[in-house]
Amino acid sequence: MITPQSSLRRSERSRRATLDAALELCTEKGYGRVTVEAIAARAGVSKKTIYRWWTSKGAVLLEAFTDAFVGATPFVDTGDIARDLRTHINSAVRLTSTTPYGPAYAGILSEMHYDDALAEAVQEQLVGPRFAAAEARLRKAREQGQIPADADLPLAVEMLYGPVYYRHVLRKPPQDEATVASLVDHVLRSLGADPGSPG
């Protein structure tokens, strides 16, 4: 976890070099063989510098993954909730099934079971904010009349993301676009919405 004070001091160039180095090493060696020492050497920064900004290699890779995930999976609003959810979920599937992001995230998810600080960071930096953003997009669709007023939005978010991460964690083949479309339609129908009717 990065403290506000250390965050203000850090160089963006060094930050980017550190995140890129961590991803490169994860691709080359696998998550389990990456060390803070190796990241520091590849990035051209000191080990002390890394520990000033992050608590562990998992925290470094989490920030690298989160940066990429947030940038690649925006919640757009075209006025068609089914289309927008398909776009979002397809983007998430592509990123989590692409090197280096997929292997990095799999390593983070595994390590967080033994690292309470990393588990808390995953929730605070990635899962919580993305869950809130997905729920906000569904709430907007509800306000637009595309989803019934009594729809359970938090449950809908879990239903949307659950199959994606189930496949990722168990190393099953990722969903293709047709499977994602079926997933989105199923979730919307379970809420009492018509996936084929944007308004």
Given for the second form:
There are 2 protein chains.
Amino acid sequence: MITPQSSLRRSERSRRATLDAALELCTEKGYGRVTVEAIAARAGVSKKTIYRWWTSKGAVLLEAFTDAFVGATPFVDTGDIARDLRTHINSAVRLTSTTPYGPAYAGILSEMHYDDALAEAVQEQLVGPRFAAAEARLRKAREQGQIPADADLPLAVEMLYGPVYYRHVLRKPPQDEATVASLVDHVLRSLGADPGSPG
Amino acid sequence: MITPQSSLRRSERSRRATLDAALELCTEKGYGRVTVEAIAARAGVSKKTIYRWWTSKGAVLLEAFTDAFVGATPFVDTGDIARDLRTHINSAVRLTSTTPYGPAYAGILSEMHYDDALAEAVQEQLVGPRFAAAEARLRKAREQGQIPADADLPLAVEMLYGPVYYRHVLRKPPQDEATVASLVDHVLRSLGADPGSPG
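Moving on from the form predicted alone, please list the structure of the form predicted together with a further copy of the same chain.
In what comes next, the whole complex appears, and the chain from above leads the way.
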């Protein structure tokens, strides 16, 4: 008998199988040659099942990337904003510069120029929430007096993420940890904070 | 009689016709549906002529974009680094957020993930020289004492361009002039400069 619970379990299993199949195919064939048919075959689910949950292969890969990104780049709070931003940005750089996630995200960014629904999904599922989380972590630091009261937090978030996207989309070598540390120090100093002595 | 000079003139005319045709088609059909055949037909040149000068439609559009970008975003030197960076970044934002250049560059950035030759051309023809020009302008400001001697200029260039790319590739609304002014002030402050009193 199929209970709601076992149905839910099966859905989560199919979901994970679909995401994993999409990431594998992206690694093997490159984003451009991945098809929903191939994802379905690899995952052992029907095309109909995939289209019930996602609008396109881009949407499947966006969910796979978002799952990994959220898991790999938490906004920790050790009480030291410079340290926590370094941890976060280093994780973001690592994820977006390694297979399968880096090439998958590059493919998503390419496709969203032609696919308005995907562009909206990127904003709603990934960029919007992550931007808000980064701003929230900075706001907490501001409340704790580590950042001046008049600091422009959205600008700070763009100054932190901007250089990461810059290198990613231009296929330049990713930032090493020393460069990330320097970037974080520069952004905090630009806000009028003293990155050397948090708190 | 075809002299070297008239041949050169005709080449420049064909070159310009080809670049203009590619930009027009990109606006009308979207980057993805532009073909070298259609560019040739619109420009009134042969496909062979196009392939003698360029390796792909991406290479044609890169040259068209680079011509426009270099023309629209000179590194002026009024002696005021903050003002000159604002002028430059505002021009870059305007060009990359208006038709035909914005969509053309978005197409180029998409395609260069799958086309190694195009990625190399973007670096050699556009990004490398513009990065060097930005760094040179900052170096001059450093020599004039507007920026501290130990300032990390490549990092500054990435902090300036990064947020512009961030919004462009994520299809967010482009920076307005107030945001660009604030970005420039923040980057200069991050270097230890006082953006309020240049010189």
